[in-house]
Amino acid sequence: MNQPDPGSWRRTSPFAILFFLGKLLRDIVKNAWQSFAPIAALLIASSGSIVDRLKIGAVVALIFVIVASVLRYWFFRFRITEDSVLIREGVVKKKQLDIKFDRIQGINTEQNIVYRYLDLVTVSFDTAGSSGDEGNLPAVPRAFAEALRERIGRPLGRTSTTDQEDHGETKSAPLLVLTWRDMIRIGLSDKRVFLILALLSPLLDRLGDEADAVITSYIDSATQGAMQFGVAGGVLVFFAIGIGVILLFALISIAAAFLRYHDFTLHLDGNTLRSRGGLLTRHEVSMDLGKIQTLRLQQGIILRGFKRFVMTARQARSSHRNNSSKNFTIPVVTEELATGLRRRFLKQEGRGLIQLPTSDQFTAISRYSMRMPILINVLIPLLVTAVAYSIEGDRATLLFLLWIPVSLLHIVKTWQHAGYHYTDEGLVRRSGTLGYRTVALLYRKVQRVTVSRSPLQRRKGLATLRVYMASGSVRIPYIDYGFARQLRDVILYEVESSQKAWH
């Protein structure tokens, strides 16, 4: 199984059972109530103590998961034809996938610790129009995966030596190599770590009264100990505890960054973009440059301090839902590298586009975009405060008015960061509040353009332009109505006259 030549149906390595086991466990977690309902019914119907019944349930669940994983592996077959990958799978419900080479947008590989020792990988195919990975080949030899990538790449014009020379690219030097300092930047700027805080509350609720009593006792003892230092000392102790908690979650986030992006390298092989990285599980992601729909540059408040950005290339997807499997993410780049990568990715068509958010070439949207948000965020707090104060008569209700200056600052900053930049072949939309987000696109890849107007916009001669792509839509509100119509006509003309593919 070292060459992807056409032949009969074949199995993967028996170690693919690990892949099906992990996939089955993810499905069980995703559909927890439906998955555990039969086991719960069995526990209720059986006799004996709760401990014995839980043991029975655990044994039944373990046997089910193992047997199901083995059966999934046993009934899994695949075949490589001249122009497609055929996959047969399913135990009770049979399914056959026919993945054409010309529909494949990217070939990604994943290699866990066991597979790395055995030189096996799991190959996933990312195709146009699917909401995620359309098919997987688990536990195949790395040499087979590379040969398959080479074979699929040739029809797409991506990997031959001639193509690389035509594009002026070689495999000799990576475009980007992340260091341990970058891991720290990624970890500190990752907002997902704070989701752990949100998960703590329901977790503590499930611990029961006993755990609640232990925690309460600990807090009381900590409070009494802190107060022994006086009021100022107690405040410092609690402040130190708070800093310690923040540092703990920061370390967790940094550790997660090392796990995902350790030894991260970015290459451009011909017309194919590839990234490799990961500490325990090695991920290899690829994307054809011609498949890029939009190019996003994002900078949160922490990355602004580091003068770094997150760059994301988005492909076509089947719906407007955010699907990370359709994104090619470069977790941290400098301003200079972001500009260089954009020029490589969008090539000649994107040369004139400016995507760095601090550029003075962005055109601001109308100030009238702030009118309705200001009215809502001022009138509603005033009304609620007046009603609450008239009923309660408590001056503490006046604190609700603090929402007004906070919301006004948010509205003004959002307007200041909103803008757009355009050339004869592409468009960039800028947005954000504390940070920035810019989205660049090429006109020829647009699927639809609309110009809409609210009553306020009609009175002020303004409109909202919305550009629809295969990866989502980009909206530019409160711009001149005549300009919006003119830009719409330019985009539609470019779509109709371009001889290049949109995907």
Given for the second form:
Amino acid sequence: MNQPDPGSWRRTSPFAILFFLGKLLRDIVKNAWQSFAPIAALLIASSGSIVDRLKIGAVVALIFVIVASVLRYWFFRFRITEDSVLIREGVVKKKQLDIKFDRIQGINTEQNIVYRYLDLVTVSFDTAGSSGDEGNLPAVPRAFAEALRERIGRPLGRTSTTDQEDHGETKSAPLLVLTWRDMIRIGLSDKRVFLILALLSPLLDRLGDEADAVITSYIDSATQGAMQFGVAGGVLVFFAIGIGVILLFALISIAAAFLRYHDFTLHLDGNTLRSRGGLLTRHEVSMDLGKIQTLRLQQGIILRGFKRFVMTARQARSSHRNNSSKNFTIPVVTEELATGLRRRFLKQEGRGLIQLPTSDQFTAISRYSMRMPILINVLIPLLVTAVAYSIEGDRATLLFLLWIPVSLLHIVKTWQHAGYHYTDEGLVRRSGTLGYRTVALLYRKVQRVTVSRSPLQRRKGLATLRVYMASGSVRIPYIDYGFARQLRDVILYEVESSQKAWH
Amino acid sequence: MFQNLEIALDDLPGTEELEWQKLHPDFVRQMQVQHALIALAPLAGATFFSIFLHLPLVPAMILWILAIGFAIVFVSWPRISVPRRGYVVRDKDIVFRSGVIWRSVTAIPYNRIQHVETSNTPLDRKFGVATLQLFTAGGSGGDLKIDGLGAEVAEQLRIYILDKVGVSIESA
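Next up, the form predicted together with its partner chain. The previous block was the form predicted on its own.
Below, the chain from earlier opens the complete complex, with every other chain and molecule after it.
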């Protein structure tokens, strides 16, 4: 029987050792210096050649990691009670975790390739608590995780029989299934591609002289060979190498998209949003619709070309860490689907809220928002160039003035993309420079509101409205002062008269 | 019975015609003492550089003028900034304003407050003031920090707000 059995303390499957092994290795990598210090000490203390020492060190480290994982598994017990999950763990330092069901925002599961054969999953709990501890149940049967999920989703006191008919049997048709084309879209639009490039360039610099020589000689011979075809051929070779590198990174990025989102499906069961996907490790993420604090629609410049968006539902975050696991991300959605999902997520309260950035419903913010950035980005380069030119007298310094048109374009684009749109119950803010980002929120979920004014804003009768949600704040700058006050009062009224829970 | 009455925007209670409560009268002095202690650091730095590093007269003078100028502005700043701060305790929320150059007004509804904290430093106790911090979900650190309340006022406010928070939880 896989029903959570109240009362007894139980161990997870021995395969949980794998989970602890992985966690330990991650911790070691994170705190590399501290973890390697004792090993280094051992290496220095033992006698023999360096290679022997390294061998001994590796063996010792391996034994240590394995023994530690086994011990951690051995001391890990959990228990499901009427209203909470209890976890006892720790080899030297004992720890007891008490996760109350009503604090759990969502249950996520992960299934690596080994667990998939054994039908085991690792459960992690999303809690709204302020403590940094988040519980994990490694290597429990999948059916057990399902039962637990169902049980937690149910308010206390209700029996399971009626619910079973509601949820268990009728699996709703998926709202979204991602195809291989979507993987390519996700892969190509991933900004990390460029980040990797940026990170790799210093590494390439540090390559040994030999490697450098090999590469230069290769390029030399390539260009020399190309010389026979003339300069155009050389340039062509150069570009071919550049394009090759970019293609390679695009491929890596697409492969990463397959790893994370292969077979991605999105379901809405009652009030619970669920996504499943992943090639080797399968991730299952769930979120209660009521827990959504803000709904974000994002479109970078590449996704704009694909006419797709990234949709993120954000939950309340704990005050300590800013972790992204509290977000529910749908990596690619079309315009129609984004609208449909927004309707389902925010329900009646979100009616009339337009979240598509190209809509003409958005009101622009004041042009004065551009004044300070323009002053800074024009005056400072002018000054610097004037000083540099007068000292150096070098015409090349004038190139620095190129900064001005580029930053002006940036400022104007940012202003054009900024905007807001509101209804009686919620508002949407639009921002972005090359792409777009819109954030939708409901007034009744607001935590606090600030209206602030800079000297320029005071002179021009403008203000900045900042709305703090449990998931972060949303800022609408340079709007009419009277309007900001009015909106603030409406929000306060909605919050103070709302009888619904915000979380 | 679910009710959803239409509310005219102009009828909503605004926050502009509020009677802002002032902070404790000794708070300006307390801030000035605090700032004076902080301003000692650049003065000590200037002394160190000019005496122990044998700086020539002109750079030493410039350093001294800068340090003294900073100290004067920094110590007199509370006289300008503290009168700009104020708070209003309303039935459903608490409103706080602050800022001289960038002015802001923050409102926290009681039914969003997670917990309330009062604290005081030794210097605070000397002047009989205290700090009240209100925490809402999702923020980091004190979400609203009101320095320079009278010690008794801070305590009264803490009890009043906790009471309000409790009522809002029960009725929800």
